[in-house]
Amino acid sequence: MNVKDLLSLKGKVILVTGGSGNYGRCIVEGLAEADATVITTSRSLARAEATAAQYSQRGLDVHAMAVDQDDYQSMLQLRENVSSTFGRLDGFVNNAVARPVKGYRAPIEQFAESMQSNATGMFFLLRELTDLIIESGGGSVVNIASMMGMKGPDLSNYEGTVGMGDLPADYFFHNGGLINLTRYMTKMHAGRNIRFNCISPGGLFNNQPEAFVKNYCKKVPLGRMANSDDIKGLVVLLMSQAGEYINGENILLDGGLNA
């Protein structure tokens, strides 16, 4: 088969949580550019609709739905809305994250709030949408974690900055768990025509202070931080027929920082 056909997502319905965030917007864009029908979600329907409208104006097939990972009924309603509107689900990009914890010494209640959304709620939604993909005949799940789920923090990156470097423990905790949850789901659903993979990005440029960018980039063999386009080709690969023998993997996307 021609490689363009292998990478095509035409006829596929794919849902992206957190589709209005820095990585989420580019993931939505890449999947739609590969001809998928894409559902972008946010806690705020208005925010999801604004993202969908931006891409719809370019002729891309993007739709908006709301979901709250703190609310089980909201997640069940999302599954029902996808099923009733599109009749199927072929792929899920598990991208949404909440960040309530404000540093190492933050009130422990903030950590519990994070776990409710980023662990308990996330797994509930993952389980529900996995079932829908299987019922639809199979497909692909891509979990978006972080290199911080694989490595401890490099505090030297924050030298010369102000107000940076007090890193929240929950981020490292839940991303490490998500990486191994990917392997768990792969084995639990063996033989059901569904694949689970994880991407662990590192160093997305988001207008950080100049000192941080300088500290960081001198450690990266490519000499720069990631931009928002760097992830979308990999997501398309993992969702497409071109990647159909990649299963149970965690792919480190860090420009060679941890080589």
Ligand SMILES: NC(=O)c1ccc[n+]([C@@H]2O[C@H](COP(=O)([O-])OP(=O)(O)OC[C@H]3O[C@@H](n4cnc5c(N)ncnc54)[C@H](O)[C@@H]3O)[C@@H](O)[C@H]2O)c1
Second form
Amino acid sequence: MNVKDLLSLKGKVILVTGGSGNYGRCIVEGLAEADATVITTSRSLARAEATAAQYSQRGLDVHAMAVDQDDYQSMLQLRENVSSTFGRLDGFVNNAVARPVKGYRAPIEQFAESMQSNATGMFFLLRELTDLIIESGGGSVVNIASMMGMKGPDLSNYEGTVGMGDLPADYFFHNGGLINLTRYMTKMHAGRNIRFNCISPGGLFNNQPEAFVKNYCKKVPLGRMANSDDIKGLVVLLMSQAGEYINGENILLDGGLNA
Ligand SMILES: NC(=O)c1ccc[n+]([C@@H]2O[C@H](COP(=O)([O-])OP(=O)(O)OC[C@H]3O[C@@H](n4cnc5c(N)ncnc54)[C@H](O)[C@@H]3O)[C@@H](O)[C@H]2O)c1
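Go ahead and give the structure of the form predicted together with this ligand, now that the form predicted on its own is out.
First the chain shown before, then all remaining chains and molecules of the complex.
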């Protein structure tokens, strides 16, 4: 088969959580540019609709739905809405992240809040949408973790910055967990024509303070932070037929920082 056809996502329905966030917008755009029908979700339907409208104006097939990973009913409703609107689901990019913890000594309730969204709620939604993909005949799940789920913090990146560097523990904990959850799901669903992979990105440039960007970039062999195009090709590959033999993998996307 021609490699362009292998990479095409035409005819596939793919849902992205946190589609209005920083990496989420890049992922929604990349999947839609590869001709997928994309469902972008946010807690607020209005925000998801605003994101979808931005891409629909360019002729891309992007739809909006709401979901809150703190609310089981809303996650069940999302599954129902996807089923009744599209009749199937071929792919899920598990990308949303809640960031309630404000540092190492933050009130422990903030850590519990993070676990509710980023661990318990995230798994509930992953399990529901996995079932829907299997019912649809199979497909692909891409979990978005972080290089921070693979290593401890590099505090020297924050030298010379103000108010940065008190890194929250939950982020390192749940991203590390998501990487291994990917392997667990891969083995648990063997033989069901569904693949699970994980992308662990490095920092996306988002106008961070100059001192941080300078400290960070001098350690990256490519000399820069990730830009808004960098994640697109990898997500498309993992969702496509071209990626059909990649399963249970965690792929660092960090410009060589952790080489
Ligand atoms: N931005 C980076 O530099 C970076 C680096 C490495 C990894 N990542 C990973 O990329 C993914 C996206 O991160 P981002 O930086 O784009 O995040 P972001 O904060 O820009 O967006 C996260 C999205 O998740 C949504 N969300 C938060 N709580 C939710 C809940 N309870 N229910 C449903 N949605 C909820 C938010 O509304 C938001 O749209 C995360 O998995 C993160 O770990 C990001």
